[in-house]
Amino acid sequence: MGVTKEQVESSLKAKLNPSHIEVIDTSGGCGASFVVEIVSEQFEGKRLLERHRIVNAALEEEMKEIHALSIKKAVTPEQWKQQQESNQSNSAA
């Protein structure tokens, strides 16, 4: 059995203390492929590549069994807030 969505969430929560996290198992339940959206203050001042490395490092053990990890968003709380406000104003228009 591969990694579970809950294991991925638990590791990311413990290591990155996110204010928002969404993990989707895209492997059909075998735990080999995930999509992640995460908001953490630890991304402050970091470039996108560094943010992805932080997420990958947080999942070091899980990555031994995960074949595909797509990091849809890795943003700071301020960036997340701006995106949410932008989405709301776009949907209101």
The other form holds:
Amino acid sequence: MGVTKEQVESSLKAKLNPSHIEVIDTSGGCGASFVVEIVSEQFEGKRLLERHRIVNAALEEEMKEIHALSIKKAVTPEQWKQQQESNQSNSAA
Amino acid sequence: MSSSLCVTPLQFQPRTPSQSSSSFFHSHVRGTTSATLSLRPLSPLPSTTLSHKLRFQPKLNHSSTTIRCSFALTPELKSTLDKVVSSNKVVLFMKGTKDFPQCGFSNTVVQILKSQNVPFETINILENELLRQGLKEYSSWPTFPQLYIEGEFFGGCDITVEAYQNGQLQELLEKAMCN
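Go ahead and give the structure of the form predicted together with the partner chain, now that the form predicted alone is out.
Full assembly next; the chain just shown is listed first.
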């Protein structure tokens, strides 16, 4: 029952070719709840809703077992770079 | 299965503390009426009959992109949903009711909508399994809550939170209320 963090990660990696990915299992062990942070070129020019649809589609099989998927970040490499830089300058200030 | 995780513990709630259950029932019933009223006219059969019938139904030709389990979204349910989302400016399909959300994600969206001071309808998808499955296809969205604004699917919890934080939700709701 449930899916593993590794399964979620490998499906997303295979389908979205992300430059950064972080999957956190928030289910407490049962494998039904995940938080995902993903950076992919495939999000370029897409609205947030469309980006989430892409992630949902990539996890179509897993979603049958996953109860809650929180997509915390679905950004393009460009946006990711900007966010990283602004985070750094914030912490430096 | 996994989808029942959030449901199972809560289903027992109304039964266990017999003294405090009355208030729960009241809010529960209020939420139900709005849902059944809007959904019943087009589907006169009780949901059990419908879901039973479903298994024997021949595959229908759908022009939409839904490929997987295209059985739950019957043409009747689709036209009912079309009516529900277009006759209300803001509709939230959620687990539980406005007054008694039964899932943290649904609760988050309810609280955001309440803070916006806009009228919104909620429909409890836990009360109708056929509706719950059909909606996933209708919205091409695998989870709940599902928020509709002016007849259009807006998003789930994450999207609503993000739009709330960056001000887009307020803007869209204001526009919706003026139309």
